[in-house]
Structures are given as C-alpha cells and as structure tokens.
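What follows is one chain in structure tokens, specifically the form predicted alone.
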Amino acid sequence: MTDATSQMITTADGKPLKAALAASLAVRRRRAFLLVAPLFLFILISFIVPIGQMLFQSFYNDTFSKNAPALVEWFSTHPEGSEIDESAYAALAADLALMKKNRSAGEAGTRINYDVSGTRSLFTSTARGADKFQPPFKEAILKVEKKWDDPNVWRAMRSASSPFTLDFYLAANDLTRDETGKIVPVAEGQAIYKKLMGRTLMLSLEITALCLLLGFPIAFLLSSLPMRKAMLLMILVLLPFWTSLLVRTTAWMVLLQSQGVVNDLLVWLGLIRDDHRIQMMYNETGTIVAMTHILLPFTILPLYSVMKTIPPSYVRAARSLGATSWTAFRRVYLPQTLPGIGAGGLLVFILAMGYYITPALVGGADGQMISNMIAMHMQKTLNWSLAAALAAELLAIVLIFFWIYDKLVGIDKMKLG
C-alpha cells in the first residue's frame, strides 16, 4: 500500500489510515512504558543510583577539604615541595580554631588518618586550645604538639585538600605515598588488601570449578529422568532455598569443627586417629565446602535448563556411526551444554566474590575475603571512601570475567534457568 492510497483511505471517524495507526502504535508504546516504568525505577533507585555513590565515593571525600578552608587556600597558592613556613602555620592555627567552634576536628582528623596514623587525636588535642593561639603561630603549635612538624603529616593534608583524590585506589592496591609525594608500597607488614583480592580470586575460581564438577552429573540425571522422578529430585536440588543462609552456614560450623559429626565419622570408622583429627574450620578449606554447597544449586538449575533442550537422538546418532561414549559426549553433547557451564559458572563466581557470611563464620583468618574486608571499613572503621574503592576493583574483576564470557560464549547464549 503506497502513502498516497493509505492516506485515501479512512477509518470510521474520517481519519487518514496512516494516520490513525501512527496514532495506535503511540498510545501502545505509551503503554509499553508505563508497564515497565515501575520496574526501571526500582532498578535505578535500588541499584543503579547506589552503585554510582559508591563509584563516587571511591574518588571523592571532602571530609577534610570542607573544615580546613584555610589550609586549602595556602596549598593552592604553595607548590609541592614548598617550605611550611609560618604562614602555613598560622592557616593551620585558622582551621584549628574553626573546627573546634564547628566541634569537626575529629571529622577532619579521620580523613588524615586513613593516610597517617594517629593523626585524629593530633588534631582533637591540638584543636582544644586553638582559639588561644598568638603569633608565631609555628612554635605555639608545636609547643602543643611536636607532631606538627613530620612533612608525612602535610603531605597528607595537601592530599586531603581536595576532594577529588586517588589515594583511596592506591591504600586499596597497598600502595601510599611518601613524604615527596612519590607513591611507593606500604610497608610488608601493612600490605594486606592485594593478598586479600587474591584470595578471593582463587577461591572464587575453585569453588565455581567444584560446583560445576559437582553440578553437571546432577543436572544430566535430572534432565534424562523421567519427569515425575526428576521432579523429586529437583525438590531436593531447591530445598536449601527454603533454609536460610545462616542456618545453612551454622550447620556446616557444627559439621566440620574439631569435634564435629565429620571428624567423629573419620575417627569411628579408623581412618584417623582422635588425636588427629583434621582442622576444617576457620581456614579455607571450612570457606570453600561451605560455599560449594550453598551456591550448588546456582550451577544446577542452568545447565539443567540446557540439557532437557537438548535431544537424545544427537548422542546415539553420533554412536551408531562409530563414534565411542566418550567421543559422542565429548564432540556432541558438551559443546551443546556450554551456554549452561558458562552462565552457571559466571553466576556461581559472582556470587562468591562477594560473599560475606559465610567466610566470616567459617573461613576464620585464613579463610577471609576482600568482602569481608570491605564490611569491616563500612561498619567499624568508618572508611567509606576505602571500602568503595575495594568494592570498585571487585566490581571490574567481575565485569572482565563477564566480558570474557561474552567474547567466548556469548551472552545471548546465557540461560539461567
């Protein structure tokens, strides 16, 4: 139908048709939208809009910069490497003074702190007498506090001056700087947070390679039972979804402890000796148990969801033109079921990056995560801006692992159930 015929044409009312079914397709996308607008605030305000403050977060702290307006001014106008002169003293003794008015010196003192230790409680003493300061201000202040003298504790306040900073990426990557500014690795006994990433990395990838070791030969029978049995045995498969997670982890403490059911068994049946009984707890080896079991049924419900499409006639096809068992499963049926490996593997080691009850109850010292970590700066030491930079670096890890998937699998391949 060409326009001209679309527009001779008209409906009921006495409008063109072209122009009436531009009109339907508007209201119907209208609707469209409407149904999903619900759905796409939700996702921004509960998880787009938190993640971008966390980004944030990581690269931005104006706890100092916002109380020490003198000091800022007096490092925008002094190049590094400039002489703390009395000058800089007397923008110091400034500052001191507006914060104890303001009660912020121990705001401004945390942020210098996750820098230079013991620099809060420099600034909390100092800043009690600060509005009693005379010139020279440089030897009324370090008469108070000989501290004020370290350039550590300046350069880390020039640092702090703004509020824009990359600091926390560097303590995140056990990395600082010194009294130059130059960014060296902080001291070996300091130097925990890379140990920690990798740690995770590892467990993450040993863990979601045991789920699929142990979940392919679940999810084949389920998808080659007859339905009625299949179904039983996928109840068992989903009955950990209805025992909560803290419950789930306090059993296993129960199970794997030194005097547990585990090392009772062994010793019952001679394998061990009661004086030797294996240490499955508060180390890896009690994380990585756990976890498995708690994340099995992530790896399961994929790669059963592609193998019942999956015929059968491929794999006896393949052997009855000579191809052996292992060659027809190896050449025909597992290329077939690599969306399900790919989308259970990358869901099991999402999930296990940032797992955090669990090795927390069970993995011990030996057994924590950078998740772990993370929690400790937002709930004990306050670090925000640290543990976002810590949660930034997880989250990039996660999205390379998501790319490879991509490039490899595809993600249009993805089937999660």
Contents of the next structure:
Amino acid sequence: MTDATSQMITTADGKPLKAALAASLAVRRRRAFLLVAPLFLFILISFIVPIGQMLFQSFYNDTFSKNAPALVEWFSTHPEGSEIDESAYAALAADLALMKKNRSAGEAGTRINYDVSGTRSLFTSTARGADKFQPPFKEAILKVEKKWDDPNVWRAMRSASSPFTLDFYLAANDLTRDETGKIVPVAEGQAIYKKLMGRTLMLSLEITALCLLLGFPIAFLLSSLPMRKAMLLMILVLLPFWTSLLVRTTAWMVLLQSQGVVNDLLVWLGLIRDDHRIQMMYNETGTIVAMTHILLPFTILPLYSVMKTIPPSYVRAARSLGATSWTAFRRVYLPQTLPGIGAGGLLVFILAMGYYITPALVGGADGQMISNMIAMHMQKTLNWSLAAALAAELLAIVLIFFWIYDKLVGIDKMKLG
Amino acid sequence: MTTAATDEGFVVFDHVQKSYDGETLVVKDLNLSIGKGEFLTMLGPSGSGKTTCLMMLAGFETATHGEIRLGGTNINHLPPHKRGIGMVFQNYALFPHMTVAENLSFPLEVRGMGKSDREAKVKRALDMVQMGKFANRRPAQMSGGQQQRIALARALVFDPELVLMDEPLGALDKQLREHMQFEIKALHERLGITVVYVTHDQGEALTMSDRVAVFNDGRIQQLAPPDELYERPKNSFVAQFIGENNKLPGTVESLEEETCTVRLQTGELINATPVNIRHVGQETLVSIRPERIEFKPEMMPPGAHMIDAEVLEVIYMGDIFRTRMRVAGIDDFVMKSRNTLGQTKLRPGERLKIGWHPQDARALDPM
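Please give the corresponding structure for the form predicted in complex with the partner chain, as opposed to the form predicted alone shown earlier.
Complete assembly follows, chain above in first position.
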C-alpha cells in the first residue's frame, strides 16, 4: 500500500496527476457534451425510444390479458391440462360481461384471432348478451356459441393470458402451436414469411451485386477524370438524389410497363411481336431494375472516395513491373478498392433489405419484399406485434451481415465518403 | 539519322515531340542518345518536360511525333509491361496490401517464375539494399528511407537493363537523401545498369550523373557531364539553374575568337569569354560564379579584371562567408570566400576592388 502511494505520480503541489488531468479537461469535456446533447436527445426521442417500443411489442401484447382479469386469474390457478370446468366458464362469463361494459370484446378477440382464426366474432357475438348469463355458465355460453368448447380457443386464451409471448416470432417463422402446445409448422398454404424473407435476401443480394458491377466503372471514371469533368459527372450521379423517390419510381413504371416506352420501342424495332410484349413490371424484374437505379449512388460515392485516394502510380508501378493491365487491376487496384466495395455493398444491401415504396409500386405480387408485409400488418391487419417480430428478424439479419463483414474485412477498413 | 546506326545509344529519343492538348508542345523536338551503363539525369524545373520524357520512355505516355528506341528497336507502341524497364516512383508506389516480400516477388510472379527461384531472387535483392530483415513488414510499417530502399530493390529484382527513377529521393530529409544518392550511385556502378534519373535538385544531378540533360521549356538546354555543365554553361538558363551565379548585363564592344570585351550598363569595360555571342553590339549577360571572385590583390589571378565594389552584407555560413555587394549598379552581386584561418573580415559599407579570371566570366545570351 505504501509502495503504491509512493509510486503514484503527482503534480508539483502534490495532487495526483490523474485527478489533476481530469480536472483540467473537465470543462472541455462538459462543453463537448453540451454540443452533442441536442442531437443525442433528438435521436433518443425520435429513434431509440420508438424502435425500442416497437421491438418490445414483438414479445409483449396485453390486449387480451388486461381485458380478461378473471380468466387470467383462472389460468394462473389451474395449470396446463386442467379440465375446462364450470369455474372456467364462470370466469369467462365475468370477463365477457366486463368486455361488454368496456366495449373491448373486439380488441381481446383480435388477439385470440391471431392464433385461432374466426374467434374475433366469437368474442363480439357472445359478449353482446354477456350481462344476462345465469349459472350454470357453461351451458348458457355454449348455447349462444357452440365453438367455445374448442380446446384450441382455450389454449390460445391460456397463452394470451400472459402479456409476454413468443407466439409472434413463431408466426413470423411460419410456425404455430397445435392443441397440445407443441410447436409445429403452419399449413402449407399459409407459410409465407420464410419464403418472403428468403426472397428479400436474394433480391437484396442481386441488387447489391448489380449496383457494384454498374457503379465500379463510373466511380473509376469519376476518380480519374480531371476535376471539371468529374464535377459534371458527379452532378449526374447525384441528380437522382434531388428527385423525389416517387417520381423516379413512377418514371420506371412509365418505361417498363407492357404498354410502356421500352416495350413500344422493341415492338417498333420489330424485335418482339406486339402480342408478346415483355412483362418487366409488377414482378421481380421491375423491383430489381428500379431499386438498382435508385440505390446506385450509394455504391458510387464510397467507391469514388476510396478510388480518389489511390494514386495512379500503383497501377503504373505494376505495369512497369511486367503486369498486364488486367493483372495490374486484379492484383493491385482491386484489392485497394475493397474498403469502398465493402462500404458501398453493405450500405446498399442494408437499404435494399428494408426498402418499401419501390417494391410496393412496381413489384406486383412477385416483387414484394418483407417490408411490404410489415407495412401490411401495421396498416391493414393491425397486428403490430407480428409486424414488430418481422422487423426484429430483419434487423437481426442485417446485424448478422454486419458482423460477417466485420469478421471478413474489418469495420475499421470501411470508408463511406 | 533515322536509320539505326551501329554506334547508336542504348536508349534513343529521335525527334520526339509530345503534346497533351493539341495546342502546345510539352516536349519540343527531343534528340537524346543514352549509352549502355550510363547514368543520365534529366534536370529541370517543374513543367520543363523531363517527367513527360520519362513517362514516354516507360510507356505511360505515347509520343505525339518521333521515335523512341530501346536497344535499337522502336518501342513507341510497346505496352509498358513488355518493355522490361524497372521504375522507381516518387512516392515509392509500394503496394500497401502486400508485404515487402510480396511486393518484390510480384514482378517475378507475373513473369511466371517458380516459387524457389522467386524466393532466392527476393532475398538477394533485399540483401542488396540491406533490408533482409524486413521481408514480412508492410510498407506502412516502415520509414520513408526504408520504403525507398524497398522500391529500389523491387525495380531491380527482375534484372532490368534500364532503370528509370522519377525524383526518388524527393520525400526524404537532407541527410538521408545524401546517403541514398551515394547508395544508388554505388548500386549503379556495381550492377552496370543504365539509369535515367529525373530530378529538379541540381545538387543530386551533379553528384550522381555521368551526364546531365538540363531541360527547360520542352527542350534540352545543355547535355554535358556535371563539371562541364557547372563550369561552362552554354546559356543563361543553365548558368542560372545550376549553382549560384552573378549576372552583369552589358553590350559586346569587341569580339575575337577566345575573348570579348563587354561594356557594362554603368560604363565599366570587362573582359569575358564569349559563349553564344554572334556579333559586336549584341546585348549580353556576363555570368560569374561567386566562388571564382577574388578581392585580395595578392591572390588576383593573372590578367584579372578589376572592378569597384561596395560591401552591403556579410553572412556567416560556417564553411564560407557569403558577401553581398553592389557591383556595376547591381545590388545582389555575391562573392563566396572560404572561412580560413586569417581570412580578411569584410564589413558592410566597405569599398574595395574585386576581380576574376576572364575565363570565368562567360558572356551569354540575355534571357
């Protein structure tokens, strides 16, 4: 102990050096924090909190549990496998009466309806006369709606009696529970999400590859042209950024539809027959073409900024050392553009994974992506929890790709511009 | 001239012209013959066309007119990778994503050499520049001087007969630069390679070269060994560009074969050696080296011409005194005198007579 204090470095007046350093930097640190505080607060309120809440909904849904306190009580005292007896029906009757009073039968029914379709109306119709039920409740309720003795309904209600649930993640992976609570795949015709997620991944990878392929030569041209011409070309590259996304997508619709400019031109040239016009719109082709065009600047800019820093003497050196222009490109130039390829590719891939407007407008049935499904659940079916679960999966996939990139190339080597 | 003569040089520029924009010539009618094993330096200010010449020789630029021959064959349309010329770049151009050994092995790999041969050659080349221990380093982990050595080794590893160097020492500090000059010169002598060296540093050109080609305005102003270049510059540009020089403007009064007299603007008459003087009455610039000026009467060379001078400033530079004087109405006339024991100390304001040997006063064309 005495050793440690004697070895501690102090300032001239005996204060510990570390404390003195911290004190001397405190003002600067405080000022720096104040400067970033507005942005930090903005991001916290407008980004982190809403996304956190959204993700929270993917495993937390209290629309049934808060409206059915008696059933929640019954499920907690009667473990799984208990007989659905009169006491259960009594709790149900009490809750239905409460729902009628609160006008919340639809809300609670919707939650059960996610698991067992057709049950929303079961709740609303039964609740209508719920305040008139007399014991024995089982008989009285079954007289109104025969479907209440379906064990599936009771299993679903038991599962929904806790607001914390993984059911939405099961649904997002085309899985469900059978009567005994075992996890099983959903029926063949209803399995859509995994296929859609796979297609989203494939489309995103294709679009990324296309963007890199098309963007690389342009970026190279930009970096090797004299300043004036490069600026002019750069404006052409950035022009799409200054045009509304909707305008650009609509422009592609005008070009690609079956009565559109491209098809008209091909017919006029006699390359295709008028009754054999190519279907380039409302399918995957439309999505790929339009999204590649829209995302192209995101590959060009990072590539350009990397290429700009590569002096021409590297390729010259390689050539003077005996390499053909192809070898010099492959062995010397290309490896040095990797940070740009990585950054541009990753950026486009992440953007493409979550793209919504363009596939919605030009994708048709085949060109839809997972984000369109998320939007549908947000806006039409109002199953926000499922939408949140799908969004969480999307986020996880993007993070996995980020991690793979970090392992393969290293995130510190990424150069965005 | 256009037919390949048997005594033709190893590298020949034959009436080469180069234009980038179709309006101005960067290189104007270049004729240059470089012998095998020669160390030739292209010296000149930036924009004088020297680097363009090097790039044409390396194959990165094409000549707009004329022919470049290497070993007797026209290489105008030979791509760079088939020329077999080693090149050292100003910023070294070591491939940053490869180790030193991979950098050196690159030219051997693209030539399809086997692995064991490559390793032996790389090791030999690294030992040659005393960098054997650095084989597994990356360029970014080395100092400028070390990178320079690696770049040199890489340009030599595939045994080229001709090596081009484009201001290779420009980024090094003075001491290291002088040391590397010595090493490059020693390597050149040991390997017997032909070197074409581009620089704007006249000191470098003088210490290293067999011959120096002084470039200005797209033309070779003078092509000569260093001593001739320094002592007998052919025109005012060379005189001014190489070393320090005093210039006295005047008019030629009389002209003979070996000597002429020049009337200075202030009326004094001095003797000078005519260099590119054609007729009497011509305007001229008489150039005199600062170290060839004497001020002690007993040291005056025979036949020296005396002229009045007033000391304006004396700068102590360690090994020499640099004395700025007013001579013939010119305020920046400089005299350098050695700092020897018992050297006369001059003071500002002092008036004295200075003189020089007529051979050292060269009457050149006015610029």
